[in-house]
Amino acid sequence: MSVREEFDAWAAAGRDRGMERRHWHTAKEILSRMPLENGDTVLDLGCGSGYAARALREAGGAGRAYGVDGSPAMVENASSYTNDDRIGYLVGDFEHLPFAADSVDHCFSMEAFYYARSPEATLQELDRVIRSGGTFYCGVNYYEENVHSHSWGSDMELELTRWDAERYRRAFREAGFHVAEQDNIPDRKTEIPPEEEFPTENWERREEMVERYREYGTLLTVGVVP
């Protein structure tokens, strides 16, 4: 199954609206700290339903936000969840995005860079559409460092892009940014049970499930166009 298909699947089972249930405890700490300035223009790459660019909008500052995702279906749920319309939702490839140069202020991405064909070619697409001065916030929970991650790929089936944090850090300097941050953001709001419930269905041990969220949680790298 291609990452479209997977996704596909998942917006018609509704499950999107679980991701972003389960991505917002740390994805609104990111947004919080993105640079925004009345107007700007922004972009979320790998939008799922749409949240953020929701998000941006309502208090941010954003002055329109652009949702792009690779799957139709994803687009589909996030437009029709959207009553805005300054915020637009595209259907692309990371790799290949429908803006002109230097028209996004900025970027944010939640869960969704390794899973570009080509997270390389991602990043330097996104410093062409990103102006001078412009940020790409970059958040990921698949990533070396986090041990409870690695089987993320296999149990999906698909080929995905573990980095380490270092190599996010030599990636986006070699694409053209300054990396401006690098952080672990935790998860402090998932509700770990308490000793005598485990092991459950996902965790043998609770100090796995309190260092995957508490200690690992998000990794977030930030670049800033020159």
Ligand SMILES: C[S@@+](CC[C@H](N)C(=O)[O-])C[C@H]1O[C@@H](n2cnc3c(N)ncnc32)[C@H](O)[C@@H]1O
The other form holds:
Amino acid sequence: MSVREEFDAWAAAGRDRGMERRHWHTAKEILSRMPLENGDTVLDLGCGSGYAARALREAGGAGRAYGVDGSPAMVENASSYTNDDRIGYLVGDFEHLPFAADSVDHCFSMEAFYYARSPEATLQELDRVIRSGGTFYCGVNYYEENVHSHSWGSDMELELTRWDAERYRRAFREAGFHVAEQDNIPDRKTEIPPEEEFPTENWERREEMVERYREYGTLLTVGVVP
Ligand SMILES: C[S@@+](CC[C@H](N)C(=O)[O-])C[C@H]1O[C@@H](n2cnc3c(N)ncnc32)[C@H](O)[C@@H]1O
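Since the one above is the form predicted alone, can you give the form predicted in complex with the named molecule too?
Let's see the whole complex now, leading with the same chain.
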């Protein structure tokens, strides 16, 4: 299955909203850290249900918000959740973004970057569309240090990029970004059952679940275009 087929199937089954609920716990923390000024143009790379564009318009002061996703069914669902004519959801590919050079002030991406065919080309494309002084806030739950994520690629039968934190920083720099910040954002909301309920369907031991959510959470790397 291709990434597009996989996420078209998710969207058709309504699983985009469940994905949003799971990601929101740490995504909202990332969104609140973005240095938006009133009227800024923002982009959500791999937008899924499109929650980030709506949040950045409603609470973040964005003048225009775009979500790009390679799955037409995701884009259709995202578009159906808002009437805001200053939000646009577009079908597109990370490596060929439908934006002019220097036209985006800030870009957000949650749990999407590592699906890129070429993460390096994606970073170069972002460096093209984000203006000087603009930022890329990139959150991932699938990364080397998070050992609990390692099976996800084979589970979905997709080729995913599993970098460690240092590799993220290096790739951002090689694409022309300065790395302003790197951080682990813990998920404090996902419910972790009491000890006596383990093993559960997905977890052998409670400590593993605590490590996955409360310790590793989401790896955030922030790049700034010089
Ligand atoms: C795991 S979902 C995350 C969606 C959303 N950001 C969230 O937090 O719920 C990843 C999304 O990235 C999109 N995607 C993956 N690779 C892509 C690519 N190369 N170009 C465009 N979209 C892509 C998928 O279609 C999918 O909707």
